[in-house]
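Here you get one chain, nothing else, as C-alpha cells; it is the form predicted on its own.
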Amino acid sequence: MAAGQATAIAPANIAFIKYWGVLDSELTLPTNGSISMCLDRCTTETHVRFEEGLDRDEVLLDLYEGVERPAEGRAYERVVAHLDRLRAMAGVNLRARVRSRNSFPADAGIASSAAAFSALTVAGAAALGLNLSEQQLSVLARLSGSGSACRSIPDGFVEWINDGTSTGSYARSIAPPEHWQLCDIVAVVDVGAKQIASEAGHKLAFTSPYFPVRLQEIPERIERARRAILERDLATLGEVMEADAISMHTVAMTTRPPAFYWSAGTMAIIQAVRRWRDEGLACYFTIDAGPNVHVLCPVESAAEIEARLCLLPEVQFTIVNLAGPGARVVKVS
C-alpha cells in the first residue's frame, strides 16, 4: 500500500447513564451499556500520516496547552497499540506520524481519551484506506481501551449497547444532534490531570459493595433516559441523571482504595445547580471522572446559567456545548 493520511475531528461525550467498571480489560467491555450526547466544542483533531521509512511511530500531542509535545510512556503505548489494530486490518507494516490536538482540558474529566481515540480510530482508518461502517469504527474505538470512546462516533444522542461480546458492544445514535436543543455548560474547576485515571477506577468498582446494587438500578435508568431524549424531557432527564452521577461516585469513593474525584469546587458547583432549580430554574448537573461540572439545562437559559457559573470563584471558566456530530473525516489523501 502507498503511504495516506487523513485528518479527522472527534467529540469528546458526555455521559447521561454512565460506563463505570470493566468485565473485560482485553476487549474493554463494560458491565452495563450508557446513553450519552456528543459535545460540539469539545473536540479533538488529529492527523494521521502512514510514512515508507519511519523507524517508529511518532505521536505528538497538544493537550489544551498550545504546545506540541511528544507522546511518552502509557500515552505513546496505547496509541501505537491502536495503531497496530488498524495495520492488522489493513495488511500494512507502515510507521506513522500521529498529530493530536484538543479543543478543551485532557485528562480532567471531560471525556478527552474518548475524543483522542475516536478521532484516531476514524482517520487511521481513512489513512489507510478501510472502509468501515459505523458499527465497525465504534467497535474498533472501544478496542482502543477508552470505552467511551466508542460512544464518539455516532452523531447526537447515543447508546452504547453492549449484549457481553465484542460484535455486539457498540454504540448507536438515540437522536441526531439537531433533535433536541439541549445545552451542556462545562464549568472547569480544575484543568490539572486527575489522580486515578478512569482506567484504574473501572478495575477498582468491583471492590465496592454498592457495586451490584448500581448494576441493578442501571437498566431502568437506560429506559427512562432514552425516553426522555426522545421526548426532550429535561425533567425526567436530570432527574436520573443526577441519580446516576451519584451513584457512580458512590461506587467510586467505596473502592479500595477509594477513589475521590470531587472537590470543593465540585460540591460548591452541586448546591448551586440544586439552589437554582429551587428558585425555578431548570438545570441538573452530572460528573464523569474528575472534579468538573456539567450542568444541562434549556438552550434559552444557557447564557444566565453559564453566568450564574463564572460567578462562582471555584470556577476557572466554562465551556458552552450544544449536541454535535460524531466522529468525521475532513480531509483525506
Given for the second form:
Protein chains: 2
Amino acid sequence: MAAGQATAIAPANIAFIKYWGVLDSELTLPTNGSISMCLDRCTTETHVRFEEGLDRDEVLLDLYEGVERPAEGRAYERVVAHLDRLRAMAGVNLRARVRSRNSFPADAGIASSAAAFSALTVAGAAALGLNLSEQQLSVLARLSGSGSACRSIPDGFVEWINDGTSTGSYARSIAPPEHWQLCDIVAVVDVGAKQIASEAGHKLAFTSPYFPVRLQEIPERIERARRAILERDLATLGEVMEADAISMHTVAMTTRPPAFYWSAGTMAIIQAVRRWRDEGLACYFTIDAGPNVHVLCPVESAAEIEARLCLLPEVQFTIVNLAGPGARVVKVS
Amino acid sequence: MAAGQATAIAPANIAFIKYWGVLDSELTLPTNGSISMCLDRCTTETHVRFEEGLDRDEVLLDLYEGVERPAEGRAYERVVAHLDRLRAMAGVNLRARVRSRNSFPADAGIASSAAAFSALTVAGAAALGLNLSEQQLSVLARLSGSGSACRSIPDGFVEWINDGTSTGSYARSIAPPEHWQLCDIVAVVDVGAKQIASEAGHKLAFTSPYFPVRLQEIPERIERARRAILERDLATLGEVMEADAISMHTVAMTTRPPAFYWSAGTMAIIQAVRRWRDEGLACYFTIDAGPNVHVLCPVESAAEIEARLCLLPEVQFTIVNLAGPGARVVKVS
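One more: the block was the form predicted on its own; return the form predicted together with a further copy of the same chain.
First the chain shown before, then all remaining chains and molecules of the complex.
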C-alpha cells in the first residue's frame, strides 16, 4: 500500500478499580480486571505519517507549550516497538514520523502513557489502512506495554476484561459518556515530581504479603463498581473506589522495596475529601501511581469542590473532567 | 493499713513493633506481642494520696503549663476503675487524691495514656503499701485498659510478651537504657489534632482483610527487632520498624470504617526521612495512632536530623528522647 497518514485523539483514563500487578509482562496481561472512566479534558492528539525515504522513525513530543522535543531512550524505543507491531500487521516496512501533543501539562504527573499509546495505536492503524475492531485496537493498545492504554480505546465508562489469553484481554464500554455526568477533578500537588515507574510497581506487587488479599477482593469490587456505574450510584462507586485505591497503595507500600507514591499534598487532599464528605458534600478520592489525587463528584458540586481544592495550599492546579469518548481518528489521508 | 501517699514517674514509650488489635478488651489481652523503648523526655509524674473523709476520688491533671483541670467523663472513670483495682488488692476502702503532670505538652498528640496509667499504677500501689513485682505491676498497668502502659513499667528496651493468660501478659526489659544511645525524635505536626481513639482502632482491626496477614508477619518481626536491639543494629531495627508501622496503618486504613491517622505533615516526614536516608543519613520513621512521626537515629546525628525536621514547614516542634528508665517511685510516705 502507499504511504498514509492519520491523526487520532485519545483520552487518559482514571481507574476506579486499579490495574496493579502484571502476570505476563511480555503480553501485558494483568493479574486482575479493572474499571475506569475516559477523561474528556486530558487527551493526547497524535499524528502518524508513514513515509518513503526515512531510515528511522521520528518521534516528536509537543510538551503542551508548543516546545517540541524528540522522544529519547526507552520512550522512543517503546514507540518504535509499537510501530513495528502495526507494520507487521499491515505488512508495511516504511518508517514513520510521529508527532504527539497533550492537552494537559506534561509535568502534571498525570499518567499520560495510556492516552499516548492508545492515540498512537489508533492513528498508526488508520495510517496503515488497517481495518480493526474496537476489541482488536484495545488488545493492540495493551500490547504497547502501557496496559491501561487498552482502557482508553472504548468510550465513557470502561471495563478491562480478561480470559487469560491475549486476544481476550481488552477493554469494552460499560456505559457511554453521556450516561452519567460524573466529574473527575484532578488535583495536581507535585508538578514534575519524580515518579516510581508503574511498570516496576506492577512487577513488584507480588513481593507484598498483602497482594494475594487484594486479588481476592477485586472480583466483588468489579461487580459493585460496574453496577454502581450502571445505576449512577456515586455513594457505592465512591466507597468501592476509595477502598480499592487504598488497597493498591497498601500493596505498593508493602512491597520489597516499598514504593511510597503519596506526598504531603496527597494526604492533605485525602483528609480534606473525608472532611467535606462528613459535612455532606458527596466527593470521593482515588490515587494512581503518583502523588496527585482525583476527586470524583457530581457535576453539580464540581465548582464548589474545585474551589475548595484550590484553596488547599498543597494544590497547584486542577483539571475538571467529565466522562469522554475513547480514542478516535480525527483525520486520515 | 493507714492512709498513704506516693509519687511515681513513668515514661511514655514508642513501639517499634506495634500493639494493634485486642483479643479480650475486658482484660486488654492483645492479638500480638510488641516491642518498645521507654522515652526519657516524655514522662508523667503522678502523686496519689489515699485519705480519710473523701467521698469520691479527686483527679487533677496539670496540663504542662501549671494549669490544673479535674479529669472528667471517661478519663475520670478509667482512673477510678484503676484505683478500685488497687484498693481491692490492698483491701482498702479510702478514696484518693490524684495529681498528674506531664513533662510534655498535653496537646502534642503523644500517646500519654501509657505514661499516665503506668505512673498511676506504681504510685497507687506504693501509696497502698502493696509489695508487687515488676511483672505484677506490668500486668496491673495493662489492666487499666491502656494496654501499652504495661510497656512503660520496665526499663529501657522492652518486650510485651503473652502466653494467653492475664498474668502471663506483661512487659519485660530486653536491655537497659544505657545499652544503646538511640534517639527517638518526636516530630509534632498536628498540635491538638482530633484523634481516632486507639481503643476503637484495636477493636476495629479485625474488620480489615489485611489483619490476618499482619498477624502472620509479627512473630518474625519481633524476633528480628529483639535481636537488632541486642546487637545495636539500627539498619535492621529501622527496616523492621518501618515495615511494621506501615503494616499497622495499612490495617487501620482498610478497616470498616477506615481510620486515616496520617496528615500532610506525616507524609512530608515519611518522604523526608526516606530522602535523607538515600543521602546516607541513618534515620527511620514510625507512627503511632496519630499524625506525629517518631524518627529513630543514632545519638551522633540527632542534632542534624532534629534541625532538618524543624525546617520542614509541617513540623511544629520536636522532642528528642533517649531510652529511659521505666516507671519508678520517687517519693513515698
